[in-house]
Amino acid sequence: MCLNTLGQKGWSALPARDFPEGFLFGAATSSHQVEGGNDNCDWWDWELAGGAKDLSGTACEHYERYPEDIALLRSLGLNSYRFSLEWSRIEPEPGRFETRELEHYRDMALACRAQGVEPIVTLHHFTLPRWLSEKGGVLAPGSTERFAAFCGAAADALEGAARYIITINEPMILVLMGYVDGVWPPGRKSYPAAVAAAQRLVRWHRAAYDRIRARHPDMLLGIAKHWIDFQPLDKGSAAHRRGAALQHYLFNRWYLRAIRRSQDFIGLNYYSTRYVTSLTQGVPLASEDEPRTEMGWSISPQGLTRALRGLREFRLPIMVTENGIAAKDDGQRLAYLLDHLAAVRAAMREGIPVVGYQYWSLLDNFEWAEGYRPQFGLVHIDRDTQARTVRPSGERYGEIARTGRLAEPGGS
């Protein structure tokens, strides 16, 4: 915003909003993690296997109950919502795609329209069908082709309903969980098959590009890249100062690199600052006094500052497309929310060309390996009625969106 002259007068006195009109304010979820019922994907077996506190169930019953969802959203006067597709409904088996599925997803991004929201889908968010999963997941072969064709399939069933499209959530945790620590599926610790899943991701979203790209052409593509905000613990230390630059290489620039050439836009996902110690090491909070949030995450605002200002060089539009915390007490989720807004507008007064904001979540929902207990929704969820109840935080966030303002009026 370019304060004027009433400037003089006081923040109240100024018209001008913070974010420009059209700017997507908006919230997030993931198939899996809302929906229910998503028993034919690899996260369903790993969680009959042990690997989450919880099995993830019913969820949110968001598969059924996404028009009263959309309305809620929509009630709050945001106007832009980030839903994925689930791969493993799609595509049961191998070269057959499911209609009444694909027309579901259809109905989705429709329904968001009829609400005045901007439809943002995701086409891979984590889960991938069992069939391939048994085959070997991402380094099955023939994978590539495999998503590339169910990419096409869900890009004809948008058509006219979503423009923006988002083709892989967060490739280097999928790569980091899976294959470095071994704590998703597939479970692997394998260096050279993490280097070779981030490489085949590559190729995932590439082909994909190209395979949308050339049947519709009026779509947005891109991907939400996950960005850590590494920073030395010690800033005079010379090992740590390369330990950052390094994982900051590895993490957060290469994957974007490698695809430049094919991405109408950047997605950013971005929740903490990681303090590095060493080339391969580090630790998630600088003391223990630092505020953090309940998955023990720094909290760290201006963290997404440097992140905006780190895409500069992609000279591409940018789209918050997760950012948001774990927290039962509300009046942290609020300030949280309202820091990390404040960060994002100080970014656009650099220049920097942010097109929207999505809040990770809408709903509070199945947080992978962590379960239920996590706390992210701007709706809490009962989870024995699945009764929605908007929280304080959602009631202020809408208010933002509605009136483009971030400080109260006569604020500071």
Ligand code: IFM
Contents of the next structure:
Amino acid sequence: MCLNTLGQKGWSALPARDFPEGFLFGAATSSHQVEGGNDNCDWWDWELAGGAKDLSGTACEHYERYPEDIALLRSLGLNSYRFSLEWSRIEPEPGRFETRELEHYRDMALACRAQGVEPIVTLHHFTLPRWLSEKGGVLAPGSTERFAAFCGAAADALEGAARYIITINEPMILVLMGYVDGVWPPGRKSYPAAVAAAQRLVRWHRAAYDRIRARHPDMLLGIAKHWIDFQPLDKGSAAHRRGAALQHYLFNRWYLRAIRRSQDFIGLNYYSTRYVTSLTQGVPLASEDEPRTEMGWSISPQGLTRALRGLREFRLPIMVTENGIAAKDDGQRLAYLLDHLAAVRAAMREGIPVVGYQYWSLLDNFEWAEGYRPQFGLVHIDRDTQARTVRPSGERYGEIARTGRLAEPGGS
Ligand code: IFM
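In place of the form predicted alone, output the structure of the form predicted in complex with the named molecule.
Shown next: the complete complex, the earlier chain at its head.
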């Protein structure tokens, strides 16, 4: 029997199963996208100011309904759940930590554990408490110390309940959307501010890592890194190739290299390939007739295998912390899921230590500026009644999780 560095059994069983026993098959959500009523954060204000196509409002009422949602995830056969804490609930005013809210999230992690579900907890998933955004958000003086204090309090509350901790979700997406494109809070379009924000988010992670590591040696710490598979639109063009290489370095590698000594595992969020035409430009699709998701993104499972290969340089276990599709047609979702799981399997067969896969998302939810139209969920949410309905893709994914096999019985 083999053990990987996180102590999972069964790499030697790969030929019999497609995924080893103990592989973490799960699904992910984030607080603001599913909880509802997060009226003390920057996104709430952004929505009211017209920055999103819908108001998040009651979202999926997951703050109250999490026991039934975790039970549903478990009933499918999944063995892990990635969710996030809402900083604005936990620290509604600077330095005032709400014990009740810390207990709420500890209870969520314990509810997972009680059902044999591994909780994977994200501490920061895009939203900021209003008091911090009013002072300048990520770039506010002292924001690093504030973030580290919040993470320290959160980790103390999660001690013994959660092992996998993700400090920050997709720092470079936050920089891109909030400081380059200006379509998310704080709505800036400034390269100098973007560079400063990226550097500050490196400090946030390092400070949080040090704070948590000092008190909780058993926790496994990382980030969830959004990775775009940058490819030259025209492989014959030197300008396209140079552009792809630069964007790959700046977006995919720079942050991970900056925090390379402060990670126990790598969290990978992967969705699609982007076709690059210059140092700063690119298009989501190689051609107009290429299949795409409801977000307009390309569908490119081979990009996931390439991403996993690219992460080899960090010599750490890798968890796919997000991968999924917004699709009206659940058949398209299932095809995407199967093809991307096959892409993970291909990487594992090359010896890349992937320890889990979290589909985005468990529930149809609030897709930030795009509102509620894109449906990523394994579980459909009726927006009027909040009724949960498992989609066939969710059932099939659960079967894969239970058996560790990708092929249907009798299939190849
Ligand atoms: O919904 C988001 C999530 O919050 C972060 N990663 C990408 C998802 C789909 O856009």
